[in-house]
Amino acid sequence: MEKWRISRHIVKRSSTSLFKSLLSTNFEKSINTSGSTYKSGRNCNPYVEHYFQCQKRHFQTCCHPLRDYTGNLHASKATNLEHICRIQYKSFGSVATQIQRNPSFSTLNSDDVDHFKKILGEKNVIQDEDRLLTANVDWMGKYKGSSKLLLQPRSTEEVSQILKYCNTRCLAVVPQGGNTGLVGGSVPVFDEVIINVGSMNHIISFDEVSGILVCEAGCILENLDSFLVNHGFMMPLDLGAKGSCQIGGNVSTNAGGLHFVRYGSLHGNVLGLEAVLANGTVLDMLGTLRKDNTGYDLKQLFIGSEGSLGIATKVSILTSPKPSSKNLAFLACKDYLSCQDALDSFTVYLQVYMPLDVGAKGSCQSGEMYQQCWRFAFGLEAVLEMVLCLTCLGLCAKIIQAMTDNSYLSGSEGSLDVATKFSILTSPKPSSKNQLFLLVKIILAVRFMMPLDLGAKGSCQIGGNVSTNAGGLHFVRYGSLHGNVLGLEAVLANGTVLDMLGTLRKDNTGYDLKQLFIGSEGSLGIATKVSILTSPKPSSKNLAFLACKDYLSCQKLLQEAKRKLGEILSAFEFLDSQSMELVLTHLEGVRNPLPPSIYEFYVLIETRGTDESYDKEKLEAFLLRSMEGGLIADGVVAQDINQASSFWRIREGLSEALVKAGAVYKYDLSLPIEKMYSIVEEMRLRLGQSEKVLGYGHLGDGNLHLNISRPNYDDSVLAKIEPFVYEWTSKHRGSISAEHGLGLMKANEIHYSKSPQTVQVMASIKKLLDPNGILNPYKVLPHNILYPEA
């Protein structure tokens, strides 16, 4: 009978939606701001036209309008291909004549070839003209080089040896994978040595709990997807060239693909990268952690760098559970406006959410907002991809006034028409009520939501959230800020303002510098404005508070939740029995949702969706199956918003309870999920029964909050904790800081999570952007590197 207890709770739960839907609104077709007008389908950058006018003085056009070729489509295939290739060769030639070969580059000789044969063997050093012809020309037949040598390394070590030699000889190289690019990025311009990584095509590992795949750069995308399908997963990337493109090239070009709207950018899905620099140095950034806030996220620079910073040799990527159903509709619309309206309707119903939800949102500062804040992908006023641009230094007083006067805070979100909602976002004025909480209310008023939810939401600021790459409770659903911050404005140490405040979901023009500032803790520059992708507000939410008999059951429950709940799973949190006892003891008004017993582990599962009855049925079916399978010992589903808040109070109140209990040693660790709780058990054995060791956190993304609670601080206890906790984490390929950052506390411990070569590159970037070291000194990087003479 006990196993059916959860079903009684489920049946008793009210079917009333926890959150009311907002009224539908139509957006204006253009937004005037600062004398400029943003309109659908029009480029409004005032510098663009001037730039192209200037270019016409120096360069001939490099491509013909599409209409020049449409007439050829009715010709025979062979004749048409020959004609197009001939025109494109000519077109490319007009540009190529403006490019002069760099005279500092050496010319290949027989000694070079002999050296490469010693490294790779005879068969992997290609000089055959027919094979070189294929490698020298892109698949469109548009760009053609004249390389005399193709190298096929089989390992990272061989790539390192090749580049080390080429760097010494000043031999130019071009990395190449499947050669499916469209802009001539993977073929030589002149006689560069081609390094093709196609022979590096091994799958290194796959974790079926987390869905993380580690492979070499030469793996073909379609082959990876076929491998994953057999394990119930799929690649988040789907391209027309998937049968020949390679994952290394996909990452190097930050490929988007057909399902970008669902799975997002590779900046959010690539968890780790191994790359070889021009001098042969191997940068080991091949982490498999969803959260790792230890220093600058250097791998982000290589994503989309097109092989110009280094050659990617290995990749770890987050894959998704294979959907159990797919549907496809082929529709016709009378005009483009109808397409936009259809997109609006589908998005609100199907909902593609924003990824950030942090507890400190009630007080983080959102900043000055402009009318151009509300811009959408491709310059369209479509609801699918609402981008919020904001400064980090104060919230507009008019917004607060409008929210108060029009009862926004009491739930009357539809009381203002859209024009009024836009008009109140005009006069920036600092206010004492500059909280992320208020920003969230504003976004909800137009049917959207912030993707970040933190325990410190009442006081944290959005600039700080970005600078520390905050994670939060809903990271498992909405992902990292690296995938959701679209633009950033930052001020460098010398006062230079870097305008990276783009609002485009796709922009592969050069290195994505904003990624360096996300998680840099203010050590490279001060963030002043942010553009962030928000998501449609969910029309249904469900929260289950569950008990599990052991940690293995928690793991299996997570694995099943990812498979069965899929697109509606938004949070998966856990806490142990010691954490529950602490909360019940030190927080007033908190009650045990599953009395009278205290179980070994507790799990909170939240779902968010668009159809309340469907979402409810899906969650109930999952819970009943899990209980019958022995994964759940007991559980209850929140019947209303008050009960949901009381459940979350247990999880979010742990930090407050720890402070009330006395002294606390806190550690924010990221670990492989199967190893996550082992460190808690080992720490208990190490410290003995006299110390209270607690473990809780974000099980869905492998983030453990390890806490040692005692009446007072004691150096002898600290000596038992550190450096053991860092050494243990490093041994298991974890991160010593999942989401809190390094700050002053862990700056000198960065080597436990980052290789010496990676730390050295970080220090070089710091010195480049802040040569005098005035920005947030003594933080993030080791003192002996930043201040060797001190």
The other form holds:
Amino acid sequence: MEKWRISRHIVKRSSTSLFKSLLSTNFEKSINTSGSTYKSGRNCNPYVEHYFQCQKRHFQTCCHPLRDYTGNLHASKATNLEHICRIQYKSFGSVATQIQRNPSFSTLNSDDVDHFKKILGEKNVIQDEDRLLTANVDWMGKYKGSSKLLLQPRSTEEVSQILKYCNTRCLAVVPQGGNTGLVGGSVPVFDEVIINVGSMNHIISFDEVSGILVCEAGCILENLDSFLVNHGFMMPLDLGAKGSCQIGGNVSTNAGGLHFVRYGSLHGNVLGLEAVLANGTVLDMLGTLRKDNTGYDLKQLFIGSEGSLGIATKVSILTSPKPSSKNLAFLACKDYLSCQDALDSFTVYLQVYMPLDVGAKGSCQSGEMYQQCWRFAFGLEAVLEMVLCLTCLGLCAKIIQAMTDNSYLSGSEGSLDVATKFSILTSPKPSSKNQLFLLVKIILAVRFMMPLDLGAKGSCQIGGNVSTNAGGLHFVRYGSLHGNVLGLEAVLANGTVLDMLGTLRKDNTGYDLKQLFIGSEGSLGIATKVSILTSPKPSSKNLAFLACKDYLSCQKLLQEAKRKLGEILSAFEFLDSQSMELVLTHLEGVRNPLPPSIYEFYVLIETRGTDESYDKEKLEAFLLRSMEGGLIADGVVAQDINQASSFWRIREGLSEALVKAGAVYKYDLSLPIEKMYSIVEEMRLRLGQSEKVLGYGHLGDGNLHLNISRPNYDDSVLAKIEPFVYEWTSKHRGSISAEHGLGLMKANEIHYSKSPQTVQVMASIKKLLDPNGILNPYKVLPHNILYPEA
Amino acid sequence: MKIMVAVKRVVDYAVKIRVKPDKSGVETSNVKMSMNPFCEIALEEALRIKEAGLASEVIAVSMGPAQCVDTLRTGLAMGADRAIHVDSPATLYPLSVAKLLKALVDVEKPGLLILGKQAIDDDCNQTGQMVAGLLKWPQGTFASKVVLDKEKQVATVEREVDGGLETLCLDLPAVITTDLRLNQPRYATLPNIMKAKSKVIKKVTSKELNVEIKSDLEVVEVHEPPKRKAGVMVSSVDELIDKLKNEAHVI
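What about the form predicted in complex with the partner chain, after the form predicted on its own?
Everything in the complex follows now, all chains and molecules, and the chain you saw is the first one.
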């Protein structure tokens, strides 16, 4: 939707009336060919001014046909394109006169074409005029280039070869996916060679436990979504253009879309990326791990870089379990403040899992209300987005009750009456609305919480958390700091203050530089200010401590928990029998919650929500079903906070117990969940009976804390552990540092998790931002790269 | 023999208590509520007596608004056989609770009534004593050990008193209130939670029990204890002595 609005702004900004009328005519033409749904849904008007007036009224009806429109565009273009383009060319010319073709770029010759044919084969090198027209013009028909060549590589290797050649020949290229962009980013300006990745459309792997999808850049969003539906998952982003836009393009433009408010930005959801740089270097950053703190998070630079740093060829993305129920409410608001406040109240009172009764939706009776509604579409849209993705069963009555109790919904009109709401929240009645608003803000303020929670929270500082990209216990619910940090102020080595302290949830202007600093461990700059997205404080928490007979059950339980508990799942931790024994022996006052026997595995499941009894019911129902299914051997549910703390004490006290037990070798590994425990078993075999090998950690994020506990440090034991543990992790495409970072300890081990090319790029970035290398030296990057002459 | 246990729903032990802005009481909306810890101990003791074969049934009783049912569910999940909820929207003070309990005892006729020594919200420590008086039963308060003799129909109760332990012998039926060190309550296990789903919670009203709810007490004001003042660092022994003498007036 917002993309659509962007298009409106662009059009508004262009001042020439000629342009307006031309666009309008052309828009009509292209639309009329795109199917009857559109025509019937829209009251066509030949004048732009009128068109935009009715656009508000018909926004919803327009919206869906737009999707169809994109889908049908290619078909319709074949017949009408020529005409459109001619007009477009003129209009484009009037806007773009100031851009000059860079004279240092070469022009295409027949040798080039022959070379490309050698790389790609005859049929993937396209010079056909008709087909080139489709690729030369954007779908609004607003921007048109004059490229003479379209290349369709089928593999990363081919992309790499193309770029290597173009780079040496100094041929400009434009990467293209579904060509659904709205700012003229995906079409050539002049004669750039178009590299369309649409043929690279294979799904490489999908992991049902973690929900991680790996696919090639040319996969169409909707195809991915329908593939995932069969597995009970969904893509974390949804756009109007999903029928033709491609995932590589989505990532390159950091597309937001309809469910942003629930699933957050791609900076948080993209776990890995393979990109080809201009010189043909393939940067393999295609991790499939939720946590990986080895070196700078380079992929973040490519997300939203709009193809200007490299061409995305493969993507690994975190998908969400498909919600089993959705409800949508359409509400009318009196003014913008109401919308804003409605959003707040939704977040605070309903959080994201509660539905609204469809029966209570505001029926927009008068045309005036309807218009008002759209006038404040921005605020409302956010609410709609939120409500769209609400999931749950049979709670409608309760919410409506809660809402009417608080006068969020007054009467049948469903208008959000802010004034009444305030008077209930605060007595006596303050006089002005602004005062009220402030007051509520303050009330709301105390109900928010930080999205991360660490064992060290009593002394760790936010700057450090951000610099090391700290993970913690509730990562599974709130995600990484790459998604939650909205802005950052950092001071570079030369004293330059880099002000990136935005507070916007969406900002796609240029490279997202702050992402580089998150997790850079102080080696690129010193973080001085942070703006961070906090979550409403959950008013209800529930915790269960469970026993499982084997690792496979734990894994299946996680899978089920993600699906059945959905958004209320806030922690999924595990520990093995050795860990449990160690805690019981070395920590005072800890008792086994499930006496008398020791089970092979223990799992802690925590839920957070806003409705105590509902959450509890949901959790218990889930646990009972899992117990009947044999996934859980036994379990207890905390009945009060005290019991909950004593369960957490077992998991959180492990580090302390290990220190009390003597010497400890600690490893913080990120691994694919199904292989995660194998390293513990292999390590046990390798070290023999005499050594205590413990496995515990954040199962929900695929993050294992592997610990070898013994009475004293011994180099011969260490030699058996290292480098075996790093090699094993590397072999299974894991990360040798999931959340702890590299620091001094693992600076030289980075190559176990990152490809040489990637490390090289990191070093160039370090060199660029800190030429003398004064910031946090000897850390993060290998010494032989940082100090080659030494 | 039946055992009746009174359980109270209170603000969770671990929650930081906040006083309502109008000073009429403690903030309870949107606050985690749990079973009073002393009541948990009382219930645990009843369950242990039953598991030792000395009682046939454990009945959990709670009084107050509809949400008390959640607390009773916890009790059932711990192992109580059935539960009674006395529905009362009004604030209940110890004497009313004692009267209601007496009325329930008259109906259920348990051989033992166990309560927590006090609730952590109002710290009254009165209900057990009052209900014993109303029932004219012997009472063993602050119990740290309970031994039941089924044949002689007596309960031996050890109490922690200043300077040592006092042991009482009570004829059944009797009232016992529990202290902290009596036992360590169990967790609600999944199988027990499952069983609890089919257990009955009976709802009665004070009217049905013929008890008139009124109170001779009125809460005038509730306020937080004064905040502790920040300390000061003294730079020398002399300064310390000076402060102790002239400011604290202790030497």
